[in-house]
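One chain comes next, on its own, written out as C-alpha cells in the form predicted on its own.
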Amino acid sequence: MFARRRHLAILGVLAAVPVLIALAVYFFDGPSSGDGPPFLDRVTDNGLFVGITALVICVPLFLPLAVGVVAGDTIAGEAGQGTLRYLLLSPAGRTRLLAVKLAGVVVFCAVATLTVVAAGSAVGLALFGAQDVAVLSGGTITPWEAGGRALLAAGYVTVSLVGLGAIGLFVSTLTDVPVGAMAATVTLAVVSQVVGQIPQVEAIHPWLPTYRWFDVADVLRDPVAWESFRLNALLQAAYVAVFSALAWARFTTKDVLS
C-alpha cells in the first residue's frame, strides 16, 4: 500500500497542513482569541497545539478525502488492472484478501493521523517550543502529558475514520472503476456532515458516521472525557460490522474471473 505514490503523495499533502499553520502564524500576526479554527489562537504559547490544530482543520475534508481514495482503491483499483483474478488464483481465497484489505485501510487511517499530528507537533516545537498546556475544563497538564493528548487525539481520529473506510471498502466492492469508488466515498462523507447540520433531521444524526468526528477536543479536559471515546469506538465498529458483512456477501458472489 505505502509503495504507490499516489498514497505517498497523500501523506506528504497532509504532512504539508500543520507545516503551512505553523508557518504562517509564525511570519504573520497570530489570531486573536477565539478567531480562526479550534486552538488556532494557542500555536504561540505552546508548538503542541500546531498538531492538533491541523488534525482538527483536516477531520472535515483532507483525512476523509485520503481514506476514501485509499479505501476505494482496495478492490476496484485491482480489478480496473487486472490483477484481481490473479490474486484470487492463490489458496488464500477471497475472505482472507478482504480482511487484508481491511487491515490495510485501517493501518492507513492511523498512519495518515500520526503523520499531521508528527509534523505538527515537529514544526510547531522547532517555531514556538513547549510550555504548560492550559486544558479545556482548567488547569494546566505539562508538555509531557500534552504530547500524550496529541497522540490520544490522533487515536481518537483514526477510530473516527476506520467506519468511513469499512464503507469505503464495501462500496469498492461495486465496481470495476476505481474513481467512482473513491468519489463515492468521499462523496459520502460530505453528506452526512451536512446533513448532521440540518435541525430538521436531527433524529438520525447519532446514526452518521461523522457524528462524533468533532469529540476529539474532549482529550484536551482533565481528566479526558473516555465517554466520547467509547462511543465513538461503538458507532465506528457497528459501520464496520455492517459494511464489511456487506462488502465480504458482495465480493464472494462477484463474478470477476470470466
Given for the second form:
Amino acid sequence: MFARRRHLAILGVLAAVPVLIALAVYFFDGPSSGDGPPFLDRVTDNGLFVGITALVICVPLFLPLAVGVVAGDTIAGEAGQGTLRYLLLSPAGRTRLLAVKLAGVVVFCAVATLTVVAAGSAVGLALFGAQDVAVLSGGTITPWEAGGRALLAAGYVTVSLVGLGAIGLFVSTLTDVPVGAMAATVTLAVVSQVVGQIPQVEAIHPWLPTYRWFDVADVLRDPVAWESFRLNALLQAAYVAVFSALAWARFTTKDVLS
Amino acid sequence: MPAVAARWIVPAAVTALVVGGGVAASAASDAVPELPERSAADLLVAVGEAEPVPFSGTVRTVADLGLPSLGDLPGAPSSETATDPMSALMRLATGENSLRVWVGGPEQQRVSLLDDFSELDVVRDGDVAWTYSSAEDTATRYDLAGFAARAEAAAAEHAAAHGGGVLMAPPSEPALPEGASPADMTPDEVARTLLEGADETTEVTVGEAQVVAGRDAYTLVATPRDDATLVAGIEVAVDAATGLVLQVQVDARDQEAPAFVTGFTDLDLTAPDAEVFAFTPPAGTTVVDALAELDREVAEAPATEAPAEPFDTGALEEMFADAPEPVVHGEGWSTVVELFAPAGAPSLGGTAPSLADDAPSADVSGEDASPFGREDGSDAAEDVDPAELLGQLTTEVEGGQVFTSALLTVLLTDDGRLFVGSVDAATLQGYAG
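For comparison with the form predicted on its own, would you give the structure of this protein in the form predicted in complex with its partner chain?
First the chain shown before, then all remaining chains and molecules of the complex.
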C-alpha cells in the first residue's frame, strides 16, 4: 500500500502541515493566548505541542481526506486497474482479502496520524526545544509526559479515523471507480461534521462517526479524561462492525468482472 | 439465489446488535430500580443527614430556558470561550455544559468547566482558592482568609459609621422560631415542618425511582398547586445509599423538555488524590492576586465614591436607595415583585438604556477577568451594546417590553416600573394595570 506514490504524497502533505505551523510561529511572533488554532500559544514553550496543534488542524479535513483516499482505493482501485480478478484467482478467498484490506486501512490511519505528530514533534523540538508545559487544567507536565500525551493524542485520532476507514472500505466494494469511492468517503466525513453542527438534529449527533473527533483535547486535561477515549472507541468499533459486515456481504456476493 | 440474500443477513444482524446495544445502554439509565418505599419526609431527612463524603464525578447541565445562546447575541462574548467565573456561570444558563467535579472535604474542592479546547478551573485548597482559564492563560489567586478579614473590617467600619460607634456583635446562631426547642430541630422534625409549611402551595411526593450516574435513586417531586406559575415541577434525585443529591431537574409549564437539568453522569465515591487540589500556576501564566487587585481598586477609587466592594453590592444598593420599597403581588409560586426602576435608569421609550453603566449584574462581558466591580464601567460598552442586547432579548408589548424565558418573565413598563415573576406576560401586564 505504501508503494503507491499517491499514498506517499499524502503522507508528505500531512508532514508538511506541522512544519508550516512551526516555521510560521518561529519566524513571526507567536500568537497571544486564546488566538488562532488550539494550543498554538503553547508551541513556543514546548515543541512537542507543534505535533498536537497540527493534529487538531488536520482532524476535520486533511486526515479524513487521506483516509478516504486510501480506504476508497482498497477494492475499487484493484477493480479499476483490472487486478481484482487476478487477486481473487489465488486461493486466499474474498473474506480474507477484505480483512487484509481493512487491516491495511487501520494501519494507514495510525501511520497518517503518527506522521503528523512525529513530523511536528521533530520540527518543534528542533526549533523550540522542550520545557515543562501547562496542560488545559493548569497543571504542569514534564517534556517526557508531554511526549506521552502527544502519542496519546495520536492514538485517539487513529481510533477516531478507523470508523471512517471501514465506511470507505464498504463504499469501495460498491463501485469499480476508485475516485468515486474516495470522493464519497470524504464527502461522508464532511457531511457528518456539518450535520453535527446543526442543533435541530441534536438527537442523532451522538451516532455520528465524527461526534467525538474533537474530544482529542481531553488527553490534555489533568487528570486525563479517559471517558471520552472509551466512548469514542465504542462508537468507532460500532462503525467498524457494521460497515465491515456490509462490505463483506457486498463483496462476497459481487460479480467481479474486472 | 438464496445464498446471496443470506449473506446480507449478517450486516443486518450486526447493525441490529450495535444499534440495539446503543439503545439498550441508554435505556438502562431509564430503568426503574426497585427500592424499598420511603416517604417524602423520610427522604428529606436522608438528604439533610447525608454525611459529606469525598467524591469525584462528571456533571452535565442542560439549560433550555428559551434564551438565545450568548454567542448569538451581537456584541456578546463567544459562548465557547469561558474566561472568568462570572461569564462561566452565565454560560451554564444556556445550552449544554460539562463539568468535572472533585470534592475532598469542606475545604478541598475543584470544578473544571470543559470546553472543546480549553478549560476553566476553580480550585480550593484550605485558605487559598485559584481560578485558571486555559484560554486566557490567566490564573487568579484568592486569599480566602484575607477576604474574610477584609469583610469583617468593612462590617466593623460600617457599624462604626452607622451604629453610633457600637460595634455589632458577630453574627450569632440564627434565632430559633418562636416556641421552638432544640428537640424540634432534629432533621426529622425539620423535614416534617418544611413539608407542612410547603403543603399549602406545593405538593411534595415521591416519584418513580430512577438511575442517575449508574446509581439507584429516589425521586422527590415538588409540584406547585398553583396553575399560574411557569414552573411545572421540580424533581430531585436522591441517592438511595448515601442521601446525596444526584440530579435536579426543573420543568417548565409550556415546554416538554426540562428547563434546566443538572446531574451527575458519573460519580465515584472514593476520595480524590490530594494532588488534584494542589494548584501551582504554570510558568508563563499571568497571575492575578484578587486581594491585591481589590486593594488597588479601593485605593484608586475617588474618595467621594463608596469604595468598591466585592461584587459591587454598593452600587446596587445606591441604585435602589431612593427607589420605593418593592411591592409584592400574589403569593406562593406565582408571586410577582414590582420594582420601581432605579434612579438613573432610562425609560425605554426609545433611547438606549445604559444598563452596562449602572447594573453590574447585567455584565456579560467576557473580557473582564476580575469578578469585582470595575472602576468606571466604561469599558463594558466596547464589548456589549446594551441597547442591542436588550432589543434582542425582549419583545415589545402594550405598555412596555417583555423578557420571557421558560421559567421567568420580566416586564419593563414604559413608565419605568419592573415586574418580575414566574408567571406569563399577561399576568404581569394585569398587575401593571
